[in-house]
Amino acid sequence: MTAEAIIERCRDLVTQPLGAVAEQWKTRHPGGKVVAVYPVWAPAEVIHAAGMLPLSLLGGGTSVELTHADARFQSFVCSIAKSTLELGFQGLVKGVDGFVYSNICDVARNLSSIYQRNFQDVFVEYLHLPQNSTSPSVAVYCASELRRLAAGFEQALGLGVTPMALSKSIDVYNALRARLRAFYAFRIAEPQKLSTVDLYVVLRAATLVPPEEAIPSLDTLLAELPQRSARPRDRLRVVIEGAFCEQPPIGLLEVLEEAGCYVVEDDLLLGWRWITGDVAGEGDPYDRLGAAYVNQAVPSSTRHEGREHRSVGLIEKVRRANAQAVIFMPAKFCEPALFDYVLMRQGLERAGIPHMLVEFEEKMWTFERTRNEIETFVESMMFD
C-alpha cells in the first residue's frame, strides 16, 4: 500500500464512531474486549497485556450534537467533556467494554463519576495519577495505581495481566513510540513533505488499531515519505502548545498551514506519546511503567514539574524544532492550559520568542477570523 493510500485510510478511520471501531475489531476477535482511555495519558500497555484493544477517547468532535450532556454539566466546561458523555447517550460507544479516566483536571475527575452514574453497565475506572513529580515515592505510587487498574480488569472483565504479558506489551509500545518519534523528527527536518494534518490523522489512527497493525503501516510511511517531491516554502516554523486534551478540528490545522505556517512541533495526542523514549530499566514491569510516567514524560500542564518554570520545557521544544514562534492553542474553558499560558508567555517573552493565542472548541466550524489573525501574525514575522 502506498503512503497516500495509507493516509487516506487513516482519514476514513478517524471519522468513524468509536463504537464502530470497537465492533469492527471484535468481529475479527470474537470474545475480545475494548477499553477506551480519556486523554492525556493512556495506560495502553496494561490494557494490551490483558488481551484487550486500547482506544483513545477524544470526544465527539464535530460529529455529535449535544442533546443530553448539557443537562449534566455546568455551562462553562470544555467541549470534550460534554461530547464524551454525549457519545454514551447516543449509543456511539456501544462495543466499548470499559473506560479509563484520570485526574487531568477537575472536569475530567467529575466526568468519570458522571459517566459511571449514567452508564452502569460498563466498566469505568479512575486513575489517581501523581501530580507532584518531585516526591521520592511518586514512581512507586504510580506503579501501584497501574496494579490496581489491572486488578480491576480481572475482577470486572475477567482478563488478567501477567508480568510476562506486560513486559511484552511494553516492548511493543516501545516500538510504536519509536516510530512516532521518527515521524516528528521527519516533520522537523522536512515539513514540506509531511503536513500536520497528514501527521495528525496518521497518529490518531494509530490510537484506534492494535499496535501490531499500526507499526507496519508506519514503517511503510517512514520509508516512502522521504521520496515525496515537495519544494520548501517560505513559511513560519511554529510550535502548537496547549491542545494536550481536547483536539482541535482538522479544519483549524488546515487553516494554520494555509495561513503560512509549518507546524514543526505540537502537544497533540499525548496519550500515545507521553513517554519520550523506550521504557527504561529491568525487573517488575509495573515499576518500570511507573518510573517512565514520572521520569520520561513530556512536559505538560496536567502535572507539576517541581521548581522548574513552566516555560522551560516549551522553550526547549522550540529550540529543538528550530521553530520561530509559538501558537498557544488551548480549548475554551481549559483551566490547566489557560493557567499555564500566563507563565509560559512570560518565559517566552524573556527568551525573545514571539507567540500568539488562538482558542478553539472541538465543534468549531468557521475559521475566517482565526485565519485573518494567523495571517497577520505570520506577515508581521516574515516581513518585519
The other form holds:
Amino acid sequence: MTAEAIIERCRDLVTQPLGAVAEQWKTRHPGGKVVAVYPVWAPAEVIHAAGMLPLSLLGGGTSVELTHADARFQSFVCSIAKSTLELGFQGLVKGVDGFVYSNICDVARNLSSIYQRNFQDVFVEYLHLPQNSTSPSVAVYCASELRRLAAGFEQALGLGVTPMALSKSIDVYNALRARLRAFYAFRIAEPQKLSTVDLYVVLRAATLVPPEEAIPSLDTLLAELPQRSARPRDRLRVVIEGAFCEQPPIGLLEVLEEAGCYVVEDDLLLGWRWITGDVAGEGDPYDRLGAAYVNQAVPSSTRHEGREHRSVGLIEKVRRANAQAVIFMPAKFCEPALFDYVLMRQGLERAGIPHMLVEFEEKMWTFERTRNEIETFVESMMFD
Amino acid sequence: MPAQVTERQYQGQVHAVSRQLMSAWMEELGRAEAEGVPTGALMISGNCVELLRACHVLPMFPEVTALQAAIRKKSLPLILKAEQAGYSSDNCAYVKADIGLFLDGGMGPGKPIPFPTITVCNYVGCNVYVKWFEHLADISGSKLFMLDVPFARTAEPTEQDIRYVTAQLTELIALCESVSGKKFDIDELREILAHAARAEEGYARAKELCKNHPAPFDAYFDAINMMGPINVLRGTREAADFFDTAVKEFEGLVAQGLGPLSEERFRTVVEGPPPYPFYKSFRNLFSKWGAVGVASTYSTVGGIWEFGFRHDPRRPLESIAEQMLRENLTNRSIVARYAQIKRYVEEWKADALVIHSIKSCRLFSAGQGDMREYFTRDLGVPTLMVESDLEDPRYYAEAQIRNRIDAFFESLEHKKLVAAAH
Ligand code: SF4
Ligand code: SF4
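With the form predicted on its own done, generate the form predicted together with the partner chain in the same format.
The complete assembly is shown below, putting the previous chain first.
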C-alpha cells in the first residue's frame, strides 16, 4: 500500500464515531471488550493485557452538537469535557465498555464521576497519576494504581491481567512507541515530506486499532515516506505546545502549515507517547511501568516535575527539533495549559526563543484571523 | 412579599475572637522573617497544618491572602497585574490575586507577607494548587515540596494510598527539620492533634446546632468566622478554646430562639464558595427573603467534621493522612458531594439548595449543572443556581443575580402558601 493510501485509511478511521470503531472490532472479536481513555495519560498496556481494545477518547471534535451536556457543564468549561459527555448522551460511544479518566485537571476529575452517574451501565475508573516526582515511594505507588486498574477490569468486565500478558503488552507498546518516535524523528529531519496533519491522523489512528495491526502499517509508511518527493521550503520551524488534551481541529493544523510553518514537535496525543523510550528493566511489569512513569516520562502540563523548571522540557524540545519558535496552543479554558503558558513563556524569553499564543476550540471552523496572526508572526521572524 | 425581614446585626464573641486570633497570626507572620522563624506556605483544603506546627514552621496560606484582598475590594487591580504578566482571564483568580500582590510589591522579603521558607503543596483535589505553588516557588525561590494526595476514588482510601501519603509526610518532616533546625517530636504532634480534635468537635457541634429552627447562625455566611480558626489555627489551644466559646454562644441563641435574621423563613443548603468582593450585598439578597444557610459545602473544604471524623493522637501520621485523603470536600468527587448535600437537606431540614457557581473554581463548579439536574429531577429539591466569582468582581452581575434570587424565592413562597392552604 502506498503512503497516500495508508494515510487516507487513517483519515477515514479517525472520522468514525468511537462506538462504531468499538463495534467493528467486536464483530471480529466476539465477546471482546473495549476500554476508552480520556487524555492525557493512556495506560494502554494494562487494557491490552486484559485482552481488550484500548481506544483514545477525544471528545466530539467538530462533529457533535451539544444538546444535553451544555446544561451540565457551564460556559466556562472547556469543550472536550462537554462533548465527551455528549457522546454518551447521543449513544456515540455505545459499544465501549469502560472509560478511564485521570487527574489531569479539575474538569476531567468532575467529568469522570458525572459520566459514571449518567451512564451507570459502563465501567468508569479514575486513576491517580502521582504528582510528586521525587519521593522514592512514587514508582511503587504508580504500580499499585495500575494493579488496581487491572483488578477493576477483572471485577467489572471479567477480564484479568496476568503478569506474563502484561509483559508481552509492554513489549508490543514498546514496539509501537518506537515507530511513533521514528515518525517524529523523520518529521524533524524532513518536515516537507510529512505534514503535521498527516502525522496527526496516523498517530490518532494508531490509538484506534490494536497495536499489532498498527505496527505493520506504520512500518510500511515509514519505508514509503522517504520516497515522497517534496522540496524543502523556506518555512519557520515551530513547536506546538499546550494541545495535549482537547484536540485542535484539523483545519487549524492545516492553517499553521499554510501560513508558513513546519511543525517539527508537538504535544498532541501525548499520553500514547508518554514513555520516551522502551519501558526498561526486568521483573514485575507493573513495577516497570511505575518506574517508567517517574523516570521516562515526557514533560507535560498535567504532571508536576519537581526536578526541573516548567520550561526546561520545552526548551529541550525546541533544541532537539532544531526549531526556531514555539506556538502555544492551549484549548480555550484549559487551566493546566494556560497556567503553564506563563512559566514556559518566561523560560523561553530567558532563552531568547520567540513564541506566540493561539487559543483554539475543538469546534472552531473559521481560521482566517488565526491565519493572519500566524502569517504576521512568521513574516516577522523570517524577514527580520 | 410579607413583612420585611431584617438582619439582627449580631456580632457576638465568635466574630470578635475569630478576628483577634487571625490578626495575631497575621502579625506573627509579619514578624517571622525578622525573628528568623521559618514559614511554610500551605493550601487550605485538607491541610496538614498540625504537622508544620509540630515542626515549628509557621504556616501561611496564600488563599487567605487572596480572600482578604477580595473582601477588602482590592482584588481587581491585582488580578489585572497578573493578567498583564500573561495569566489568562480564564485562570483561577485566587492565584492571580496572589501573583498580582507579588508584582505589586506587597509580598516578599521585608514585607508583611514574607516569602515562605518552604512551599508545601498539599495537593488535595485541586489541580490549580499544583500550578499555584509551582509559580509561588518560582517567584520566591523557596523549596517546593509536592505532597501528592491521591484523590478519593474508592469508598475508603486504599492501604497503598495511606502508605504513600504517610511516606511523604515523613519526608516532609525531614525537610522541616532541616529548615527549623529542630528535632521533630512525635509526642508534641500528638498534643497538637489533641487540640485539633477538640476544635473539630467544637466546629461539628456548632454546625449541629444549625439543625434547630431557627438556626443560630448562617452556616454559609457566618461560617467564615469559624473557617479561619478551624483551617488555619487548628492544632492550637486557642483555636480549640475558641470553639468552646462559639458553641456556648450558639447554645445561648438557640435557647432564646434567635437566629441571624429577624425571621427564618427559608432554610437553604449552600454549595460553592461565596463572592468575596460582594460578600455583604450577596448576603443581603438572601436575607431579605428570610433565607438562612443551615449547612454549606464551602465550610467543609478544610475538613468534613460534622460526620464524625477526628484527628487521632494515637495514630498521628495515619490520621493526618486519612483526613487529607478522605475527610475533606475537595478531595472527593463532585458526585460524592451530592451525597453530602443530600444529607444536609434531609438532616438539617432544608427547603432548598442554592448553588453559587464560581467561574474561577472549576474544582467546585465544573458540572454543577448535573448537580442541579440531580437535585431537581431525581430528588425534587428546589434548586437555584447563580454564577459569579469568588475573587474577580468583573463576574458579579448584581441585577441579574438579584432577579434570579427574587424569582426563586417568590416561587418558593408561593409553594409554601399553597401547601399551607391544603
Ligand atoms: S482541555 Fe484542559 S481543562 Fe479541559 S479537560 Fe483537558 S486538560 Fe482539563
Ligand atoms: S480552583 Fe478553586 S480550590 Fe483551586 S485554588 Fe482556585 S479557588 Fe481554590
